[in-house]
Every structure is written in structure tokens, then in C-alpha cells.
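Taking the form predicted on its own, here's one chain by itself in C-alpha cells.
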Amino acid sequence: MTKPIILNAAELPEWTHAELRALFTVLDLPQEPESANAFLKEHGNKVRGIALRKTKIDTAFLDTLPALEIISSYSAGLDNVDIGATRARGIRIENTSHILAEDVSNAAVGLALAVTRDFVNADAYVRSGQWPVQGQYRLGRSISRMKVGIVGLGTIGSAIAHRLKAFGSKLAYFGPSRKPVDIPYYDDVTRLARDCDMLILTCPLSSATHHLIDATVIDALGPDGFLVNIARGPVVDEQALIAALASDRLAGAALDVFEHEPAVPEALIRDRRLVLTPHIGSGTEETRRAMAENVVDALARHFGIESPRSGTVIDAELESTH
């Protein structure tokens, strides 16, 4: 039986590449753009699937892949994929939002606690020997007594809401449409910010959400408000955030993502009201392994090939499109 031909456009663990090579005929996409274009013109008409991570998939890219059936992405976000063009061609898209939701939501709540209770600076206070000299540390804020607005109530946002309910937080959410949930819905993010003590961002990055959190929204959140971003950096207008912090129009922020990462503005690095982490929302050994496994398994399911995990052939029709 001839193996399906797939394009490897992802930097993945070596064991994942070995699994892909065992199941498929794998063509590795060159990293240099000119070489990649020439490669696709020569081989693209044979490619039926893609293992994807950060490579940009636009209309021009898709034009070189007329036989493409499925894109299996390592990431939850698909801001590097032209979703409309892909779906218009009937190409299936698989991502890992259902896999990383638990650890990303854990990270979001951890960041919310860290910024409201000032854990990072409190740690430095103990380590520097100030506690015996300065005495009791300043008081923090309680998320159990806050109204928290979740921007994007998808898989990750719903997991965050589940956790915050256990803390006793009052919840509300913003999104493009109302969900069948017992949480107040806002169709205006500025109004949500005005009514909340904290915003947690979990929405995908798109043309509609680029700089969604701008100066107007930040000002609506106010000088006692907090911002947590575990979505994508460009959802926040970073310069507007810096300006608001400089004039004390925001109490603090916890950011796992940045507009031009890995570059982080010095103004954010210097500001001790912020908790900053290097895009590690899904960064656990367990979740990252499961994400890589899913890249392989989603392709195997689609082509009805024996799954490396289950050891059985899975009917491709049983797997839903994300």
C-alpha cells in the first residue's frame, strides 16, 4: 500500500518526525522562502496532508497544493492559516485547543493570582531580607471577590471559567456570539471592561481581534483593574498598555504573550506591577507531548491508518473537524 504523501512544515520533537516517517511519505519544507517556493512548485501537487506549526498558510501557498486534504496543527491558534481559503477548498483543519486547554487555563489562573497577590515581588521581598526590617508586606487583591471578564469563551475560556467559579469569582464574557452557558454575555468589550475588575484574554488572533484591547478598553478597566493575556500578543495594543501603566491607569497585568515576541519592551520589563512569562501557557511536558502526538494521530485518523497510540485503525469519519 502506497503511503500518503504529507508535507512537514513544523519543527517538532524528533520522535514525532520518526512517527510521521513511519506512517507517511514525508516531504520536508525548506526553511528558506525561495527554496520553499521552488520545492512546492515541484512537489506540491502530490501533497495530501500537512504537519504544521508556525508556517504561514495563505492562498498562494494553497494554490501549490491542489490535492491537500488536511492540515494538522501543533498549535491551538490558527492565526497563521487563512481559514476562509482553507475551508472554501474543503480542507480539514485539526488543532490542539482541546489538548492544551487544561494547562493553559491553569496558567491563566496562576497568572491572575500572581498579579493580584503580588507573588513575584513578595518572593523578592523575602529573599532580599526586607521582611525582618520592613515588616508586614502590603495587601493584595482577592479574585474571589472580583468580577472577571473572559474575552473569548471557547475551549480555553470555558476551562478558565470553570476554575474561577470554584474560586467564587463573578464571571461575564465577551465574544462574537452568545454561548449556551449560564454566564452573563456582553457584545461590547469596552462595556465588559467597565463592569469588571479583571479581563482575561483567551480569544484567537484575527483581523477582528487585532488590538481589540486598546486604550479605550484599558481606560474602561480603570486604575484598579487587571489584565491577563494568554491569547496572542497582538490582541493587546502594547503601546496603549505601556502608556496606561505610565500614567497609573491600570493596576497591573500578567502577560504570557507579547506583540513582537520574543522581543519585550523595556518599559514592560522594568514595571514591577507586571508578571511576565515567555509564552509558556501550554508549557508542560505532558501537554506538549500530547500536542505532538495529536499532530500524528489526526493525520493517521484522516487517512485511516493505524494509530501509534491505540494500535487500531480509526475510521476518519469519526473524527470531528476543529
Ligand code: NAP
The other form holds:
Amino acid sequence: MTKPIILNAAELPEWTHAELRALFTVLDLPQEPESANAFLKEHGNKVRGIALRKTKIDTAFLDTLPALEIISSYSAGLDNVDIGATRARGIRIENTSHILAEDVSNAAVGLALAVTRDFVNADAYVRSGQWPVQGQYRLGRSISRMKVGIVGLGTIGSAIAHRLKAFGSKLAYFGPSRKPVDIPYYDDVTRLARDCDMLILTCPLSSATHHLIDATVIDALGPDGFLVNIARGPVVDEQALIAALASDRLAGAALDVFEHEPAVPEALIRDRRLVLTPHIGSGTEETRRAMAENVVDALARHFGIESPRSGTVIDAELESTH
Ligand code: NAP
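Okay, that was the form predicted on its own. Show me the form predicted in complex with this ligand next.
Below is the whole assembly, all chains and molecules, this chain first.
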């Protein structure tokens, strides 16, 4: 049987590339945009699938791939994909939301605890020898007694809600639609912020969520409030956040993602009320491996090819097509 032709636009581990090559005829998309355009003009009409990571998929890109049937993305976030245009052409999209939700939500809760209990500065307090000299460390805040607002109650937001319920936190959420859950729904993010002690961001980046968290929302959260961003940097207006912190209008923030990452503004780096991590939400060996395997498995499943894991990892209930 002729192997389906796949465009490799993902920086995947070498062993995943080896699996892709065993199952498909793989065309590697050149990194440099001009070479990529020329490459697509020449070979694009044969491509039936894409293994994707960050490459921008817009209508111009799709126009070069008339035979495309499936995009298999390594990421959960699909902000690099014009989802409407892709779906309108009947192209299937597979991502890894269902695979990374556990570790990303673990990271979000870890960040929420770190910022409210001041773990990073407390660690430095012990290491620098201040404890015997200065005595008892300042008090933190209790997440168990907080009302936490989740912005985007999807796969990751729901996993965070599940964990925070065990902590005893009160919960509420904002999103475009009410979900069939026993968590109070807000149709206005500013009102949610006003009623909550902490906001955790787990919505996709889109034109609707770009700078969703602006000065108004931050002020509604208030000087005792906390912000946790595990979604995408541009969901927060970073300059508004910096301004709010400069005038003590927010208690603290934990940020895994940044507006222009990996560049992080000096004002955020210097501010000890913040916990900052370098986009490591899904960054465990187990999850990253499962994400890479899923890129291969989703393509194999689509083309009816047996993958090295066929029959072991595929759970139709958990499949997502965002
Ligand atoms: P998901 O299952 O699609 O959930 C997204 C949720 O956001 C849905 O409930 C959706 O509501 C809601 N939403 C959509 N538009 C919104 C808006 N304008 N305002 C508020 N909420 C909105 O996605 P997921 O897998 O949970 O992932 C969420 C995001 O997390 C990804 O898009 C990605 O950017 C980010 N992420 C970050 C990391 C990291 O390492 N930091 C890792 C993985 C993912 P509806 O269902 O009503 O549309």
C-alpha cells in the first residue's frame, strides 16, 4: 500500500520522527518562510496530513494544500490555526488537550499555591539564613477560603476545578456558554473578577480573548486579588498588569505564559510578588511523550494505519476535535 504523504511541521523528538517515517512518506517543511513557500508550491498538492506544532496555518497556507485531510497538533492551544477556515474545508483537527490537561492543571494549582503561600520567597528566606535572625516568616493567604474564578471551563479549566474542590475553594467560571456543571456561571468576566479572590485563566487565545484581562478586570479583582495565567500570554494586557502592580492594585500573580515570550518585561522579573515559570504547564516527561505519540497515533488512526500503540492508548471518548 502506498504510504500517505504527511507534512512534518512539528519539532518533535527524533523517535517520533522515526515513527512518522515508518508509517508515512514525510516531507519536512523548511523553516525559512521563503523556502517553505516554494516547497509548498512544488509539493503541497500531494499532502494529506500535517504533523503540527507552532507553524501558522492560515488560508494562504491551506490554499497550497488542496488534498489536506487532517492536522495533528502537538499542542492543545490552536491559536496558530485558522480553525474556521480549516473546518470549512472539511479538514479534521486533532490536538492534545485531553492528554496534557492533568499536568497543566497540576501546574496551575501549584502556581496558585506558590503565589498565595509565597513559597518562592520563603525558600529564599531559609537559604539566605534570615530565619534565625528575623524570626517567623510573614503569613500567606488561604486558597481553601478563597473564591476562585476560572476563565474558560474547558478540559484544563475543569481539571483545575476538580482539584480546587478538593482544596475547599469556592468556584465560579466565565466563558462564552453555560456548562452543565454545578459551578456558578458568570457571563461577564469583570463581574466574575469582582466576586472572586483569584482568577485562573484557561481559555484559548483568540480575537475574543486577546487582552481579555485588562485594567478594568484587574481592578475588579482588586488589591487583595491574585491572577494565575496558564493559558496564553496575550490573554492578559501585560502593560496593564505591570501598571496595576506598580500601584499595589493587585496582591500577586503567577504566570506560566507571557505576551512576548520568551521575553519577559524587567518590571515582572523584579517583582517578588510574582511567581514566573517558562511555559512549562505540560512540561513533564510523561506528558510530553504522550503528546508526541498522539501526533503519530491521530494521523495513523485517520488513515487506518496501525501505529506502534494501536489498541492500547486510543480512547474514543477522550478524543477531541477542537
Ligand atoms: P478547551 O478544552 O478548548 O477549553 C477552552 C475553554 O475556554 C472552553 O470552555 C471554552 O468555552 C472557553 N472559551 C472559549 N472562548 C472563550 C472566551 N472568549 N472567553 C472565555 N472562555 C472562552 O481547551 P484546553 O485544552 O482546556 O486548553 C485551554 C488553553 O490552555 C489552550 O487553548 C492553550 O492556549 C492553553 N494551554 C497552555 C498550556 C501551558 O503549557 N501553559 C498547555 C496547554 C494548553 P466553550 O466550550 O464554550 O467554547
